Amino acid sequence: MFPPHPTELLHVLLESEIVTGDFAIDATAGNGHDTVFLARAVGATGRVVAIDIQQQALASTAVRLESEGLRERVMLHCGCHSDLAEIAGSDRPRAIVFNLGYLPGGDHDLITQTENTLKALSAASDILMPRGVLAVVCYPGHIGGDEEAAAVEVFITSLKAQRTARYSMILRDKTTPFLLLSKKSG
């Protein structure tokens, strides 16, 4: 599809940033699409942590990983993305990916919360390795999504030691999803 959806663009842009043996975090596992991408990107010697607050999301992610033969590369963690620094421990990820909003196919009333997301992004920017990438796909088209997207954009653009970009469709309404990328200086 052209132009690509923000998640497709994210994968294309991250392909050249992640190398075999890297550590990466999918902070919002959802149905596992980003987790599978990261597991492929880090290779057989790399490692991925996928976090989600919903057991249903982790089960879906596990099935997708199994079907791709990638399950052994990924640790699934049921919890809030705001705890990602504790979950990562002393490891410094090359990439941290967020896909905000609700679980596609799940309860649309259960959404990522702005306060937790901002806490998670702050922790992510701290633990990211030098020249690592922080990526956030925002979905302003649902209740609460517009507030979260605006707060995330303000946070990302406030990061001084990072290069930041916003990718989105133009001439669309304000509910169109968009991608925020930030590369830490190194």
The other form holds:
There are 2 protein chains.
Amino acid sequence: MFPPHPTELLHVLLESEIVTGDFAIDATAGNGHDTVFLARAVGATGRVVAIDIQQQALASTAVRLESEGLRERVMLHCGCHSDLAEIAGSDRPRAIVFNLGYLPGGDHDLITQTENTLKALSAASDILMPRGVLAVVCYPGHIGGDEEAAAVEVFITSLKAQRTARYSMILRDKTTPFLLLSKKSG
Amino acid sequence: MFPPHPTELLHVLLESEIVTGDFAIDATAGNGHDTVFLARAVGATGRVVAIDIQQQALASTAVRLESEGLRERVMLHCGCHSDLAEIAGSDRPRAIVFNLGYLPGGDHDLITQTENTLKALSAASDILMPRGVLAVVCYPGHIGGDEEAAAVEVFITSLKAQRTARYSMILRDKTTPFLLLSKKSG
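May I ask for the structure of the form predicted in complex with another copy of the chain now, the form predicted alone having been displayed?
So here's everything in the complex, that chain up top.
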């Protein structure tokens, strides 16, 4: 698809940052789309932690990973992404990916909460390795989504990052998702 | 560089749209950075028209093309990009690229003019082949650049495109360049 959806662009750009043997975190596993990408990117010697608050999401992610032969590289964790630092342990990840909003095909009332998201982003920024990548796909346009997207953008922009970028589709209704990418200082 | 500069991202994404044998236009040759990319992308059987109002720019572009062995694929045209349609002739280009602002290392008073730029963009949108790509890198932050960048964004957003996207670096001074990508309807 051209221009790519923000999640597609995320994969295209992260591909060249993650190297074999890396540790990466999918902070919002959802249906496992990003988890599968990360599991492939870190290679057979790398590992991924995928977090979701919904068992249903982790079950979908597990099925997807199995079918791709990637299940062994991923630890699935049911919990809130604001506990990211505790869940990750002492290893420093190369990349942490967030895909906010509700689970596609799931309960639309179960959305990421701004306060938890900011706590999770702050933890993510702390535990990333130097020059690690924090990537967030935001979904304004659902109830609570506008507020969360705006707060996330303010937060990411406030980080003392090496470089930060923003990518969005332009649609007339302005409820299009956007991607924020931030590379931690070295 | 991660995240990439808008001009880098443009190349990464256009790469998969342009196919061997295509016709492409660099509407603002400048120092030939995009011209070289396009000349490589269209392959030995493709062709590129590169336009610039400054002979100095075309001379730099020619040197760059020679050193890459790509000179034969490119017709250099000294003129205003607002005459794009006449310069292009009857062939329908797959991609038209604009890099606005002044010539790096050149006369900073010689900047692209908003009225001419809008005329050029309108012509570009008309002559592109169906599903062709219009790509514009805008440089707010110099005199006239803010106004031009804003006008270009309004114009691109108003096109009945298949898909449109915007990519920018986020910097505290907010004068960072941004990329607009628009795929024409099929």
